[in-house]
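Presented as structure tokens, the chain that follows is alone, the form predicted alone.
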Amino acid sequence: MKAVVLAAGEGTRIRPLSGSVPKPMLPVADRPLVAHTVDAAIDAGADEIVLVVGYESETVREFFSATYRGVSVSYAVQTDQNGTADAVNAASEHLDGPFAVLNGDNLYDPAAIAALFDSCPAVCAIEVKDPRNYGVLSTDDGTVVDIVEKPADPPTNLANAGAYAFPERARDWLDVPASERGEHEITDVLARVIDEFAVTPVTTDRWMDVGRPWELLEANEWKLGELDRRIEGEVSDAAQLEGAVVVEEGATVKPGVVVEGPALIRSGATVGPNAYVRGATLLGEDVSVGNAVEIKNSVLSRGTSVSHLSYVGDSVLGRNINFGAGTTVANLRHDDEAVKFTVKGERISTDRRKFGVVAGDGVKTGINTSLTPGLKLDTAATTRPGEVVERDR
């Protein structure tokens, strides 16, 4: 089984985090998001990975190279992002037998991917409370008989979970007409396979489509929650580590630091002295967390620094950010309603009671800056000392 993994898109809904990094390469625990998908495919028995790349493709190529975990990796280029079927069609020259299609910006239950491969032709499915925003599957006697996209009146609550195992003949059906959205959809290929073959629904209890910044935070909460305690870096005897905490080799935890897991402190990161790290928190490579800083349930990407006397909660920070001393992130509304965030110009609910700031690469805050809940700071944005920032910039 070859596995085609779609990793060509920028991820406009997750901006500014995707300003110079394709969304599938954003960090989720100890690896990029797409690497969790590739690992699941390899664990399920894939003998070759075909990565479909496009936006900032070199970032993907540098990570996976020509082999990954001993498995051959090939690349196909989707020049224009014209839909999922178009992406798989770009990889068609690599396909010569049954093949799987997985989304590089989804998190899957690895056991479900293994079952998917074993049940080819098959599609992963998950029961949801409100299926109106999904492709909805209908089944009869253990076989998928129909799929309908985002129906106003869903026939079932079984949603398409975006993972497919196709027979070899599907390679000839990838050139589908554009949908009403103007994209060539892989679900149209699935519909043809349903007409021609008995397609098995492989149900999964857990699946996540990572499209918006708070979903990247949720993805990290999932994967950091699977950590086993491991201490390989330099940890002061005067530091206190509780629960599932991983300190990678080359990381430093100074005196007076308290870390409550799950937390991952990556190689080159420095924490403290006298800092407090709690919740599901990722401190990326070469991150610096200074004296008397508290980091709660957040993602700090590579090279980011949060200086002394600062607080960051329920936030996602990009790479090479510098938060000046005394920077404080507010993550809770006075009215206790869900925090809203701007996605493609529209303020929408995150459905999270607590959500702080999303900052793009290279952001710099002046000392004693206050940042309000649901704030977006674009790539290289700056604030003045003592500023209260209430609007995106």
Second form
Amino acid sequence: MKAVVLAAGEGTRIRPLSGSVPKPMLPVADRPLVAHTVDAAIDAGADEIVLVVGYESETVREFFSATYRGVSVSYAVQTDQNGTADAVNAASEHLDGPFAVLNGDNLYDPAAIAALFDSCPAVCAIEVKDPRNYGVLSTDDGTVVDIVEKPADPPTNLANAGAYAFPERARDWLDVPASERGEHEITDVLARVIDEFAVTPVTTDRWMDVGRPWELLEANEWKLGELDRRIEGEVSDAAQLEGAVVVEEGATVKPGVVVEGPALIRSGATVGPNAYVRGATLLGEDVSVGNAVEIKNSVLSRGTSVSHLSYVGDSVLGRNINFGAGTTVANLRHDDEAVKFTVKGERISTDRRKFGVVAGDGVKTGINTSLTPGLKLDTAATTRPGEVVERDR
Ligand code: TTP
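Go ahead and give the structure of the form predicted in complex with thymidine-5'-triphosphate, now that the form predicted alone is out.
And the full complex, kicking off with our chain again.
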């Protein structure tokens, strides 16, 4: 089966991390987020991948090129991001026969995707406590009979988990009218398929939709948690690596460093001397973590430096950032309430007791900068020495 993977959106809710790459290309463990989607499709037996690209499409094409893991990859361009059905429609010329549709910013359980392919027409479903923010599926006798978007009074607890196996006929139904929010939605295509075919709900235990910055952190917690210990880089005898730690070839861990896994230290990264890395932490390619620095449960993207006397906890740092000596991130509120974060101008709860900062590419902090929980630093933002930063900038 061909798998159409949607990766045309920018990811406005995850700004500023999507400043130079589309959200599907943000790092999750050792790969971009969308590579986990494509891997799940290939592991499930997809014989061709059609990637729908748009925003910063070159980054996606460069990563996958024309063949990925021996499977042919083609590209369809969606010029304006007018919705998920519109995105699949942009790929319609690539389609013949039944086809799957997956979101390039979702993490799936590969076994569920294999079951989805085997059960076409089918949709992945996950039981959630509060389905009011999802598409909610109703089933009867093992078949999906209805889908309703974000209902105030959900008929079931079965949420749409964003993975579809459509019959060939659905190709003719992609041109659905715009929804209330002005987008052409793939769920309206699904509704038509439900009307005309017996659609199987394929339940999955684990699924994640990455929309906001802390969800990127949680995606990393998931995938770093699956790592097996592997030490290929240069590690000092005086360093201590505990548990599932991966040190890639070309990475260096200096004396006095303690790393508690799961942690991934990518090629070109240097850690220490005397640094402490813990929680689920990703240190991307060419990252530098120096003397007396503690990094906890965080993502540091390629080329970022936290070189002296600093603490970074529960944070997501973009590329080529420099944290000056003594930069300290607070990740916990004194009132113990969940940390809030501003998404598209609205202050919302992350539902996390601990959350630090999100910094866009090229941020530079002055020495002894203090950063408060839930802070957003825009691409290339700077702070002065000794500043206490309490407002996004
Ligand atoms: P969304 O997360 O709904 O949209 P987005 O990625 O643009 O993010 P945001 O809402 O924060 O701006 O999209 C789900 C998936 O579908 C995601 O992988 C991007 C993709 N997509 C397209 O390819 N084209 C589109 O027109 C839309 C809306 C989404």
